[in-house]
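Below sits a lone chain in structure tokens, taken as the form predicted on its own.
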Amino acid sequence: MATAYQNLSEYDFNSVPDASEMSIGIVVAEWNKLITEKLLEGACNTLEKHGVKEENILVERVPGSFELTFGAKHLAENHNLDAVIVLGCVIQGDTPHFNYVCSGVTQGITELNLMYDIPFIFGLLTTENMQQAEDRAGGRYGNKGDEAAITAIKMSDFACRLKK
């Protein structure tokens, strides 16, 4: 288990980029909304304080998870955003179905990434139980939509130093 070596919302803030020209999306889901709001509370605070203004922060609700590829593709189509950011969390349940959600999401979010010239940031939690996701929004791990913003914030800054 990765995050027990490494709390999702540590990090050197000085070797994070300014963001004070960045403007960043975000597609969250609706599905298990007590854990994605969090995230999106991490995500957006993070942003904002690495210099992103609030009006340069755009969010985006879609009902589940295997919808955010969807709302990725259309906020970056219709918005001028140097990164996309997706939040959802996947609990695994009694079916295959948390199988399929998860390929989906992140195959999806792999074709985004190649497809377009902005990076698009998987925020996915994909958990066994609502403990291991509370523990990542917030909880004794951190907040996934942290690390995300910081992910974002770091490939926008890659992609518009290669694109010089």
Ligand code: DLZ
Contents of the next structure:
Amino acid sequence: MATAYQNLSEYDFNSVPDASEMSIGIVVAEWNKLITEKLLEGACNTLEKHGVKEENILVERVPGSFELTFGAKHLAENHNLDAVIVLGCVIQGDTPHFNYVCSGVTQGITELNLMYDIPFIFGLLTTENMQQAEDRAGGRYGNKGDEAAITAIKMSDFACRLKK
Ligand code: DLZ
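Same protein, the form predicted together with this ligand this time rather than the form predicted on its own?
Now the full complex is given, and it begins with the chain already shown.
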């Protein structure tokens, strides 16, 4: 959770493994596109900063966050990837819809992590309002996309090391 104590874009550069041989899939939700495109930009920039080649970053878009699980599963099944990141932004409204979408994605991504040998990274903003989302999409609390990219690199390195 990003707070004044934890900026999403701050990390120790040297603690991140070399990612020049990694292939990473990213599924992005089109709902709240102004936010999710910023998450995507952050994720791609951060992956490339750590060596991932542009041609080894596979980006696919789905209509909303609820579809992220399906999109991530299909990316994993049809491509040779080291990790899949999902990026979305669910903003609380007047109905309980927010809760259903958030718990659907959380459960879906958890299940994918149990089903497959590659990590699925949860880059979903779940906020009360647009300001909180902006604060976490390149605003004062950093960018959730950066955090998701670093996590993808670390977890795919983790999976690779334990396989040997
Ligand atoms: C329907 C809906 C609503 C109300 N809000 C959001 C949201 O804040 N963020 C988001 O990513 N998607 C939202 N959606 C769309 C659902 O995720 C999904 O695309 C539709 O319910 C169709 O399955």
